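In the block that follows, a single chain appears as C-alpha cells, in the form predicted alone.
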Amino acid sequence: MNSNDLLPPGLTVHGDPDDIAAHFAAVALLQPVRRVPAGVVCAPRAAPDLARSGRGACPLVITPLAEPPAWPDPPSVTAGNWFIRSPVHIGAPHGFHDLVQVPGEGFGAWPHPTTLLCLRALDRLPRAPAIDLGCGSGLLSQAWAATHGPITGVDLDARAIAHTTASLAHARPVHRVEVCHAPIARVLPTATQPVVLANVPPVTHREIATAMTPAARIIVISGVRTRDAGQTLTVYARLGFGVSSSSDADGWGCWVLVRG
C-alpha cells in the first residue's frame, strides 16, 4: 500500500506475535484495536496523520478492511517501552508496559513532550515510593505505580483528578495509586515519599521548591523550555539538588536532580 493512499476504514497487520511485538512502535501508530490469528485489525482514521507514519514505517504485510472495526479515543502511541492506549486499543505486547487513558480534560491526555520525557526517564530511577506533583491525566501516576511502587497524584483541579481517577479504573496497576484533590503546598511540606515528580510550569516549581518535604532525595521536573531552565534548576540547587541526568525534545527539558 502506499502511504499516499487514501486510508481504509479499517486494516488488518500480518504477522504472528513476535512480528507484531518486534514492529509494534510502528503497530501502534495504526491503532490496534483487535487481536486476529492473522494478526492484528487497525482502525486507521482514528488518527489519520499517525495512521500514515506508522504505516510507512511498518514492513509487515498490511491489507484494508472494508469496515471500520472501533473507534478509540484517544489515539495510540508508544514512548520507549511505553504504550499509551484508550480502554479500546489491545493490550501491550511483551517488552511494553500498558498506560490507559480514557478521554477527559486532564492535562496529558495525549503525551506532550514533557509528559514522554519523563516517561524515559523513569527507567533509571530506583523502586520507591513516589509523589506527582500536578498529576494532571495521571499518566506517570500510572507509569510508576505499574513499574516502580506505590505513588500519590496530588492535583487542584477537580477535572484531573477524576480524569486520573476514571483512567486508573481501566489500568489497574500493579502498585496504589492514591488521588489527592489538594494544592501541592498543604500536601508536600508532610510527604514522606524519596521520589517526586513534577511536570509543571515553572511558577509551580518555585512553589514546590518552597514547600518541599524533607523526605525528597530525587526530583523528576519537567514542565519547563530548555532556554528557560536556569532559574527554576537554581531554585531547586538551593536546596541542595543537583543534575544527575537531561534529556530535551521540541524545546521542552526534563532533569532527574539528586539531593546530595
Ligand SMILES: C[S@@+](CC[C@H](N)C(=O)[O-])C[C@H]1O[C@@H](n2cnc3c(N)ncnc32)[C@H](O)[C@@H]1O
Second form
Amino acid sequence: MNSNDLLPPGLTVHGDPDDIAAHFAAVALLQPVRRVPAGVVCAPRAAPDLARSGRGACPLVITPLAEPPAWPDPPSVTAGNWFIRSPVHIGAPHGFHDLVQVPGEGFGAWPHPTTLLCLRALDRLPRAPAIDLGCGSGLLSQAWAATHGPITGVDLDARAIAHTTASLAHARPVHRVEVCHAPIARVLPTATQPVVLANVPPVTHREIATAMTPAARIIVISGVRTRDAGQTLTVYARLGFGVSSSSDADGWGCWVLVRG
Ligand SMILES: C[S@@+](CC[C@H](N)C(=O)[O-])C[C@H]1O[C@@H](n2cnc3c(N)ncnc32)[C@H](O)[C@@H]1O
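Could the form predicted in complex with the ligand be given as well, to go with the form predicted alone?
So here's everything in the complex, that chain up top.
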C-alpha cells in the first residue's frame, strides 16, 4: 500500500468563504489550490499524510476529482492564524495571514516546530523594527513584515538568503524586509532594532550574546531543547534579559526575553 492509496487525485471542499475560513486549519492540509463557486479545489496527493489528517478533521462536504488540479510545493499548513503555503496555493482567507515559501534550501521544505513556536510568540509582541538573526528561509522575517514592522533578515548561508529573497517576491508583505548575507557577529553590534528574533542553535545564541546591541529590548529565542535551555537563558540573563513568556512543542522551547 503506498501513501497515495485512498486519496483521489483532486478534491472539492464545498462551502462558502465563511465555511472555508471557519475550517481552514483542516482545509489547508488538503492543499487548496483554486477557489471555485462551490468552495475550493484541493490537490491532496501533493502531501498525502497531511491530506489524510485534513480529511479526517474537515466537517465540510468533500467530493473527488479525477485529475490532479496542481502539484503545489512545498505543502501548505496553518500555525495559529498563519497560512504557510507555496505560490501555487490559494491566498489566505479572512482571519489568516499568508506566509509564502518557494521550494528551496533555506531551512528544509517544512516549517520546523521551533519556527512554528516563534510564529505563535509574535502575536504578543509590540509593533517595532526587528532583526531576524539566522533567518533561514525567511518565514519569521516575512511574518514580522506582514504584521509588525520593518525587519532585517541576516544569514551567512547564501542558500538561505536566496530562499528568503525568492519567497519574499511572492509574499510582498506590507513592511520592508532587508536581507543581509553576513555573519551575525558583523551586523548585530551596531543594529538599532529593539526587537531581535533568534531561532538558531545554542552555539549561535552564544555568538549573539557576545555581539548583542545595546538597542535590543526584546528577544524571541528558540532552536534550543527545553532540557538544555538553562545555559542559553543564563547567557542572556547576564545581559539583563529575563523571561517574559515561554512555550514548547516536541521537546523544543521558545522564550520571549525582555530587559529594561
Ligand atoms: C535553524 S535555521 C533558521 C531558522 C529560521 N530562523 C526559522 O525560524 O525558520 C538557523 C539559521 O541560522 C544561520 N546561522 C547560523 N549561525 C549563523 C551566524 N553566525 N551568522 C549568520 N547566520 C547564521 C544558518 O545558516 C541557518 O540558516
